[in-house]
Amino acid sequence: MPNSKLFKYPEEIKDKFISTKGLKFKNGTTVSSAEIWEFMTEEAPRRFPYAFDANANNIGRFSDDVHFLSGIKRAYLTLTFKDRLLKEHAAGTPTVLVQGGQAMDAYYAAGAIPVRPGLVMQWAQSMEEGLNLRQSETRGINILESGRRKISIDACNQISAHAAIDNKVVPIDLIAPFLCLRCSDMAFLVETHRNREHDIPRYMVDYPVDHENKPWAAEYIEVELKELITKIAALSGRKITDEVIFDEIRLENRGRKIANEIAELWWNAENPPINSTDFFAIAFLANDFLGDPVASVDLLEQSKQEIEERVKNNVKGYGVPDDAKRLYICGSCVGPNAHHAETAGAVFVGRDDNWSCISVLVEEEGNPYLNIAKSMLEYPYEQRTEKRAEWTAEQVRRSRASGVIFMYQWGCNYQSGVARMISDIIREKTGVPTTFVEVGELGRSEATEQSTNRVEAFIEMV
């Protein structure tokens, strides 16, 4: 793939971009838009050429909407993730492996940087620089295969993050996921956490799966949260008070509120103001905060201002087709290739995985531990299947979706087990067509032809 066309930001937008606000970070530093521009046009293409590959199959392909300036800043946060994380780790900030489903408030409040398996793999693949897309994918597959040899061929591809840690490709100081949230109960992963060959400390945080009408569930999680924060604080050296935790809750709540406000703006606009890639990135920022909640919330605020201006002027996001079929996406970790879908005449209007956590705010008064516990028990994605499907159906209605695709990863016992049931309930509640697709793309840099063809066929049918 050495001759692949590389994406470039056009020089004609430079002056407008550098006249905008920069970004502020939690350590008090700032980066100007001029510095961001220099990094994204000079340094990043040299260090991370795979990220600039314009191949239509590139799952991580940048948005083509270069006039959505907040999208450039989001790409900057993504590509500087490794640098920022390693710098903070060297200064004593612990990195903690988590899983899908839990809020990040407690981890950041305790002075750590929480990373999900997907971010661990992004980090691991970027540890070797100068790779093109195919070379980056090969590096990721090699890490994945080392995990499969050690654990099982049947394990979900998240095993690659475990292998990256075991092989000391990336430094992790504590393994502390909430178990049985979303994808933590995939085959072999929980036992892999419990039976490690290395000496990294572990604290497996339990989560009662069948928690409906169980008054004790919140208190049960509260006790574990206190122990979790105590263990992280022992690594970070941070003094923890209720006010420290509430400060983090307020900050992350602000990010969640902005993301929800953006969704309402986007859903109700005459034309989608930003394309699928940029829209999905909004929810990701409010979920993971990319190692720095202060910078992520700052960027969310800037994104909202840009989107409001576009809605006011009825500007359609670049790449969004006229009369686009509006697709709602369900399932964990994987999703359809946005560029292919838009080329085929569709736009993505939401995703249950991303929007579940940010749909629930944490109470900002009282007992912070109990408040976080209660919010986790309210996540729509973690309810019994019928209740989760009913919430998703409501999202489908609010987003004015005209079709639903449930996509799940091969090896994911949980999502594969509920895909048909959830799809059927959504179709019954909303009347929109649904389909479900099994893929083997988690951890890949390029989408497979099989999934692309099935998504395009569904768009034609819709």
Contents of the next structure:
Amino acid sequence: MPNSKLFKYPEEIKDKFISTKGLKFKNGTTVSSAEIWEFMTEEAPRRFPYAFDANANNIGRFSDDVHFLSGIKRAYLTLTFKDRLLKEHAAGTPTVLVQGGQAMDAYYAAGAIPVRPGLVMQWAQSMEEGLNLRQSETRGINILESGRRKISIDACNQISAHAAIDNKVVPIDLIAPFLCLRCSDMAFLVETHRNREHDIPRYMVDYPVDHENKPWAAEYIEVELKELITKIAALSGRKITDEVIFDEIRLENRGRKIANEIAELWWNAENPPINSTDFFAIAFLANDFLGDPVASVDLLEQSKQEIEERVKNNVKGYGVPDDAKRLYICGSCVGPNAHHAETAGAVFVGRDDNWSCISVLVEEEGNPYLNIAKSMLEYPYEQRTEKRAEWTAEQVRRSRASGVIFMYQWGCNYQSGVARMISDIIREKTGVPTTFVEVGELGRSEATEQSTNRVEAFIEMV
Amino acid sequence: MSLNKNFFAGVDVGSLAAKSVILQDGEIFATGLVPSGVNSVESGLNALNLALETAGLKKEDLTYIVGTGYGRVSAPYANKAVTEITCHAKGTNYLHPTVRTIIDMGGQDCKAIRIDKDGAVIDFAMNDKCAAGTGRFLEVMAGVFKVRLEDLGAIALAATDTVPMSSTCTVFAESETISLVARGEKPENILSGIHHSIANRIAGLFSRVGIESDVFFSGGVAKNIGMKNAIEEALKVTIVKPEIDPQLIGALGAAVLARSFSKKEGLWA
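Now that you have shown the form predicted alone, what about the form predicted together with the partner chain?
Below is the whole assembly, all chains and molecules, this chain first.
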């Protein structure tokens, strides 16, 4: 049952935690570790009790590895997302709804804060404080169903992000996603915002889906990016030069490089140095900078040092089972419950969607628009299905995965369409067992029997 | 508690029935099967107590209990929980070591399972979309025709024709069935169509995991002769005749695992 027990950071780690570095933010401010500790142990449990629910089925449950101190800072970034964005927005920084899995360099360079649908959903849920897990979930479901009522009962759960924007639950100033083929949500998004009357401007950034062997594709996206940045700059009032964009590219490249180094450390360690929850939460900071690339890159650097220390001392992350089965996760938006998977004897080693963008660096010299365009065309997740599967198979090999789970959300017509083909190709190329699971829990707080049963059975099989 | 190495139990709490099997020295000693209620702990205990009563044992006489089925997450009486996929594999292998492919149809889902000679799962596929061959789907259809669930298969065998069914949702299939009845189609022909449509969807599950003889059919729906025949036709296989009630296979596998786990944990040599 939810709320049976709330998770608390133990006092005995306080002194060590507050002796560590704080975090720097892009607006030039800093927060000390003592302030982070105060927030995470006093303020946040009061304001966001659902986030501290220790129920094993709590999908968003924080890591139990309290001695991995960067993990606490990562949770801090999650729980301060609402405050940070509202503050920035009030100060004139535009917020922009973007597509998942795409580079954010252009948006941040133009002076905006890009927010993906998943983060919009979390943000919307956090706008009412003091809710327990079930109350929070009920709030999320109410937003979701209001979206379905407007568009279609068959819409993917991502529709709740658009409902939250439409209903002004969260302030979004521009709707400007790339229209790449990765998510049914995009089709619903286009319909939501094209056919409804509201005052939020929109700019659908076109993306040549069938871009293989099309020399014009990069230049096509370059033109789109210029238009996008011009539109955002008009909102932010920022003067955009090539050097401004390169500064952002360099910062985000640094994040991507560190995330790759962390993955190499983790993959090659004798014992997984941090658990699945921490691994994904930290590494994927380079895929979604949680509203602040400066703070995210700062935390990535701190995390890497901690992980290096653990690898050197052969420390295994708390919660990682002995002889853990190594699972590679495929698909967008939804994934298995990490706590549950670890209890069942597995650990997560990677995820194709999030890793796609992290794996491609942007060139740091020349034409920044064209460079970003070229990198976007290289994202493995956006390639034709066979090519995407081959890249994923290589990731499976590199991460020494012993099994692959492709999970997709009910209503996602793109991922459901490719799940079997990708699973079969990976199995054929690597010899590793694969499975695919359709779930209905995107945006839900608690994992369902349908998904946990399949994941557990697969782990038993592996 | 004094440990008795002789008795091991498996408890399988499914959506429609709770089952229990007690093994003594590796042989089936007693079984229990009761309808599942809303309280899965109680349902599992009822099934276990029925088997204990039949065996003349007390719970304390059991060395180890494994829980399985959807109710395994609420089984405080069990030492360990294992998914029903693994348990059906072990239970089938225990009874029929030559079986390499299992079709398991229970109350709320349907599974295609491939196993090796030791009963280890080597691949599986599940489909719990409601019209994909679940006991609940057949229960709804029995309601439409106002016949007993256990009689559906036999009625379907009397069909002179098979009415194609296309719906992929229990509710739509039910309304499609009602409209067919209204058009004057014979119930047995409609039921034959229902059984064949389910069998075809099960064949879809096997397109991924493959089929290797021998083939076994477990779960509550395996008692439906019409379903068995339709599956044999769709998969072009002959299903191995079960030695015990096929609804007990999951619980049997759990009991087999209970014996194995307790040995591994050093509870007996």
